[in-house]
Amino acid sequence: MTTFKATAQASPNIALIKYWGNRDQELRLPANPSLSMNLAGLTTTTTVEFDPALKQDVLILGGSEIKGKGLERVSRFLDQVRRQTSEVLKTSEVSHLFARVESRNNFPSGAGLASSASGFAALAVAASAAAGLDLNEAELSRLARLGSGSACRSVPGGFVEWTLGSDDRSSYAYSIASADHWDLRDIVALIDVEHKAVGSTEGHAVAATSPLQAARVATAPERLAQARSALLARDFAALADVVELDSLMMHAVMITSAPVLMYWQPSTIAVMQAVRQWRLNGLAACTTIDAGPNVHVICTAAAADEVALRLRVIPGVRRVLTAGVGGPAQLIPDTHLRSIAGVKSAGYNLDTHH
């Protein structure tokens, strides 16, 4: 019996400039810009296998079966795919076929870490090459994007802009400066690991309830040319304050949202507040912090072992884990998987893993 299989590996994305509400919830349309930074060493591995022996989809993560809302969210991105193939390729079986999906994070999940964008471009990247779709990477990010808005940024490699886009075909990430450009770190203080009660996907439906929703998304475009000019020059300075403004704004925007969003504990406040003062003192670290309570402090390499080193002694920290400028999503190559001959790489390193 014939299946069709594939194994990508994808890093999560810390924004620095913050994706928050949608102009349109389905399609996952932002309603602003954004840009962000993959994260080296932080990676979900998914394997998907299109079997003619299942009645259903099938989700294990972490080694545990996932059912309910888990495996219907996934579902409806594999209907995606499955309808993709069925206009693309007009005879696929894979169009009637149900799933297997296996993935693995090596990092916690649904604590603010972004999981859900490492996940959802490692399902885009191997649901279509299993299914033989010859999509480029603008294709597999706007894919990804379905999946979970941010997901769009885990596909290209380095850092990355989403552009606002007018419709789903031109709303998309690309990179702007390669993994290589710039040796930043991000070094994660992990206060809390629990799944997160709200997820990001109910936190963007009620985005538009707060006062301060059409403030932020007014003023971002700005903040984003800010963030890039700074990046591209290498102006940590500069690159701070925009990240440490953007940040907070818009977690202004979900304390004052209805249902109101407090992801912070006492312990993420005292991580901001102390890295401010390094700051002041001449360390170049600032502070962002996406839907949770663990703080990323983005930092230069010369800062990093020092900045760790501080982070571990804050009351509340429970671990720290550091990560470089990450790639872009990847096919692994593996001569036991069988996938539909022609899948071109869209622009993957099909020989490393990260």
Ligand code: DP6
Second form
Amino acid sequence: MTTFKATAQASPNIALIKYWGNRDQELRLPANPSLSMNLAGLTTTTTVEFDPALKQDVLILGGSEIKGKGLERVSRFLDQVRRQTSEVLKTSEVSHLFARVESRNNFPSGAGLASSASGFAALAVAASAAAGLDLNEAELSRLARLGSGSACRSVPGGFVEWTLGSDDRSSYAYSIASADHWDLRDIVALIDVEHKAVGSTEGHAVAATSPLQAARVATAPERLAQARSALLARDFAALADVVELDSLMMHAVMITSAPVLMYWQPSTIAVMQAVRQWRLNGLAACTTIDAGPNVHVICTAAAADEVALRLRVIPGVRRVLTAGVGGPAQLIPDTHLRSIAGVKSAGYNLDTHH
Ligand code: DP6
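Please give the corresponding structure for the form predicted together with the named molecule, as opposed to the form predicted on its own shown earlier.
Time for the whole complex; same chain goes first.
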């Protein structure tokens, strides 16, 4: 009997040049190109099985069944896979089958790290393989983009650029340098929050209400070119300046949109100020912030221990998590699955202090 089952793994990524706002909200065609690095050791592992016995799609995240909006988003994504299957394979029975999706993150939930990038990258790779589609990296990246924009950047490995493109076919991400090109680190300062912020999907939808968005979008390709050159030349000082500027420009848009999206907490600003001062004093570190209060401190391997040590004593920093540069999303053969189950990953470490 044919089985329609596959498992894949993917890592989250941190954007060095941010994606904020869409030209097409439905297709997630971005307002500007972006650049990111994958985060090593943090992984989402997802198994997809299309099953004739199912009467609807089923989603299990970290052992608990999810219904409502979360399930709807995954179901709509699976519809894309089913559609592609009927177009490409013509006679495929998968196009009529529902799927069971079981997904797990090896990083703590509630740590404030976005899992939609690694989640939809792993889902794209697993679901397309389970359905019998043989997609190349660009096609997988395009597919992941439909689930979550930033997910298209978690498909290729290392340092990744998401090109603007002009339509659904041409907007995807590719690697500009592999993970071993430069041993950068992302030291995440996890900051206490009291209430849940507006998610990025809603944020993208209101980006254009800020009068600053047009200026940010118009100048993004220039910043991206600067960041790309700095990355390829391993020039940390040049990279640091443009990474901080780009993050601040995105937050300037967020703060001036309707509704106002103010993700920063007092400790977010304390960390930004501290890191800027450390850099002036010679430490190779800079900050970037997504749609939340946590601060990602990008630094060289040589600066990593010192940065982590200093971050831990800033009031309001709850925990510090360190990740290196990660590889691409990949299929996991069945036999390998048993051996990795329960094994703690060595690629990142999370320490707690009070
Ligand atoms: C601030 O990819 O999470 O992290 O497409 O709606 O899932 P959706 O949005 P998402 O947006 C990411 C926004 C960001 C910046 C970035 O990662 O480039």
